[in-house]
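Next comes just one chain, in structure tokens: the form predicted alone.
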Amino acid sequence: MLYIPFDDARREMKRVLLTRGCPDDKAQKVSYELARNSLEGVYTHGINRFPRLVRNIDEGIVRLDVMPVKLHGFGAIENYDGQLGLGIVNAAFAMERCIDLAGTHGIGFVALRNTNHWLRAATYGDQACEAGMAAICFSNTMPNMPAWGAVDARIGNNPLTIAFPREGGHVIVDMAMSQFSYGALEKAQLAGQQMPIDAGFDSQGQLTRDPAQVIASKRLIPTGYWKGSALSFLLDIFAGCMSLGNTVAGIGRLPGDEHGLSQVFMAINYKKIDPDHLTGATLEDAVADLLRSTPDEHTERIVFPGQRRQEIKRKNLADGIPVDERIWAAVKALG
């Protein structure tokens, strides 16, 4: 394992992006967010994902010279075509537009079609929190998970993030609709590890903790079994219909790697309905009560959603971001 300083990781990825003709401001944004994802412990959607992003650029799936184009708008609701631009850039644009709309209307809702992988969903919840607003965001994916009771992959493990700002660390949940994301499975496979609980089915239909077998079968377990399956489908319907873009079914008909995604972003300017500033005390009471939970025999402590990333960030700033030697060699070779 290598330990790469944050600035070194960011500079190296920016250098590679510039060799592909990426505009400087976009290269700066994408390299910073990818390095930050790894800095905060989301290694699968940070540096580890960078070689695939560059491959998608080289294949023409990701376009560097475009920005989202507005399709329609009505009050606080708008939709845009992402023109297959950089997923991080498109998503940050959409959330910024949500924040602007919420400043006027109290809520902002932006649906985005024809875009690419946004990497870490929590990034855009965090963006809203930094503006003092709550957020809900979700994206569809390529078909990579069976509906509950099926064997063929026809739904996506569509990521969902919900975020609420807090002075002592924003409360943010970032979750796929599968028990484990593909990124988590790939990380475990790279490390030669098993998953801590059953992650899906093997090719013979048997439950397994082996990440390689689940990746090969594409039979992930939906979070909450039939509940996660249903929620995945409804998130997909919302994203595809609101953006006038692809559902998971449409994405699955596109050639090549995953692209042409549909995403939804919401920002809520809740402080405008809290003139007495009651939400801060309410939130702190809820967090404190959660942290007083008694851990079971397998758990060291209970944390609120989003707490660990700040602790990992401090450690990785001090020690460097842990990066598998094979991943870093692949990044270095891209230039």
Contents of the next structure:
Number of protein chains: 2
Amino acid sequence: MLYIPFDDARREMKRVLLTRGCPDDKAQKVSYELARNSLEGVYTHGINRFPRLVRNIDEGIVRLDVMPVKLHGFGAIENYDGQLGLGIVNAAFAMERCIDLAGTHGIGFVALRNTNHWLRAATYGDQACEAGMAAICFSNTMPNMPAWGAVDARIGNNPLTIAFPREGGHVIVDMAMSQFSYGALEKAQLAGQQMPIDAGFDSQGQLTRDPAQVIASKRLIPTGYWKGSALSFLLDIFAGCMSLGNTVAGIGRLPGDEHGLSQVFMAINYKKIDPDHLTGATLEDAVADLLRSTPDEHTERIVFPGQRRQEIKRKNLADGIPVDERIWAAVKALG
Amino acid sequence: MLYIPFDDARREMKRVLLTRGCPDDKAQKVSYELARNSLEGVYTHGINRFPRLVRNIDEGIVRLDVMPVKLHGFGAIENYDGQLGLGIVNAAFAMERCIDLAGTHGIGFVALRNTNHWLRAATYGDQACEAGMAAICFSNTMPNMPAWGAVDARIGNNPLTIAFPREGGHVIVDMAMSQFSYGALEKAQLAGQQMPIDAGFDSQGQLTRDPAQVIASKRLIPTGYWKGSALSFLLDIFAGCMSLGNTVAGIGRLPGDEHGLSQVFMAINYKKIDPDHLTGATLEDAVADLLRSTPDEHTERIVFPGQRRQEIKRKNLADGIPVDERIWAAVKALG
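Form predicted in complex with another copy of the chain, following the form predicted alone:
Let us now look at the entire complex, which starts with that chain.
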């Protein structure tokens, strides 16, 4: 394992993007966010994913020379065509637009079609929090999971983030609708480990913790079983229909690697309905109550959603970002 | 089992509410929605729950003579104090206000404090759909579940509904954040059955499908394990903070049965950003794709979220609503 300083990671990825003709401001933004994802411990959606992003650029399904174009708007709601631009750039644009709309209307709602993987959902929740607003954002994906009760993958794992600003660290949930990603299953398989809970079905339809069985059957389970399956479908409907874009079904009919996604962004300017500043104390009380939980037999301590990434960030800022030698070599070799 | 016609069920509950001095329009609304919940197969949140509602009225924690009072507003977002009124009446009021706001601003967002159990989340998603709008609504609850990794109940099962209108039946998810309710566990225990998947921890901290073990340990699991735990907390923060009301922690400090809840309602007037009416075809394509799923070994057919309730409604309209004799006798005896 190598330990790469944040700035080195960012600079190296920016260098590669510039070799593809990426405009400087976009290369700056994308390399910064990818490095930050790794810095905060979301390694799968940081540097590790960069070679795939570059491949998608080279394949022409991620375009460097476009920005979202407005389709329609009415008051606080708008939809945009992302023109298959960089997912991080498009999503940050959409959230910025939500924040502007929420400045005027109290809430902003943007649906975005024809966009690409935004990498990490929490990025855009965090963006709203930094502007003093709460946020809800979600994306659809290619079909990668069977609906509950089905064997063939027709729903997406459609990531969702919900974020609320907090002085001592924003409270943010960032969750995909599959209980485990293929990445997590493959990692456990390589390490010869079982998953801590049921991870999917084997080819006979029995729930199993064995990652190899689930990888073979391709029968991931939705988070919350039937509940996550239904939630995934509704998030997809919202994103695909309101953006006038692709649902998971439509994305599944596109050739090549995952692209042409639909996303929804909301920012809520809640401070405008809290003129006496009551929210902060309520939030601190709720966080404190959660942290007073008694840990169970398997757990050292209880954290609030978003707490761990702050701690990892501090550690990785001091020690460097842990990056697999082969991945770092692959990034260095791009150009 | 008795089979009670919808109108009889509604009339009997209305009669009881009137004996408590409930205004006629509220008695009409509450009895209609409770009967409809049973009609559509949500028995736990229909007639079965009516005796508890009447008890809560008699205890004075559900008040019949109040309506929500506006606290603050800015553009499309508003918050209200529900004054501990009837949960169904308050929630329908809040969603109606969202629909009005969305008529002007494209989206309406209402946070409601000091309210009571809304019975069935989908009711308010359905209300938006009937007005041609999409909706997201959620409520907090009393603390009834340990956070993931904890043994003591400090988070709520905070129900969530997401709804999108559809001519052939609205697409609606309605889910609480516990994988199973105590009601579902008790039903299985009485029937001597195991749950189909892990339902919680036993007192030694092992995952178990045995409802008796989970009831004894009080260690329900969140839907999606760590994911539902975090999602539950964020829904609570949104509802409690934005309504300037109670979070789950605050509700846990109130004496007596669950009351003083906080809720969030959103209606999205998405047709205003779909002037060419593209959404309907996209939605039908997504539903059709889902229904083409190949069922697994345990499943006869795949349905879309919201489909089953329509089918149960047709059956129960024809045959009457199945009601346990003892529950119906208890309702008849109220007065």
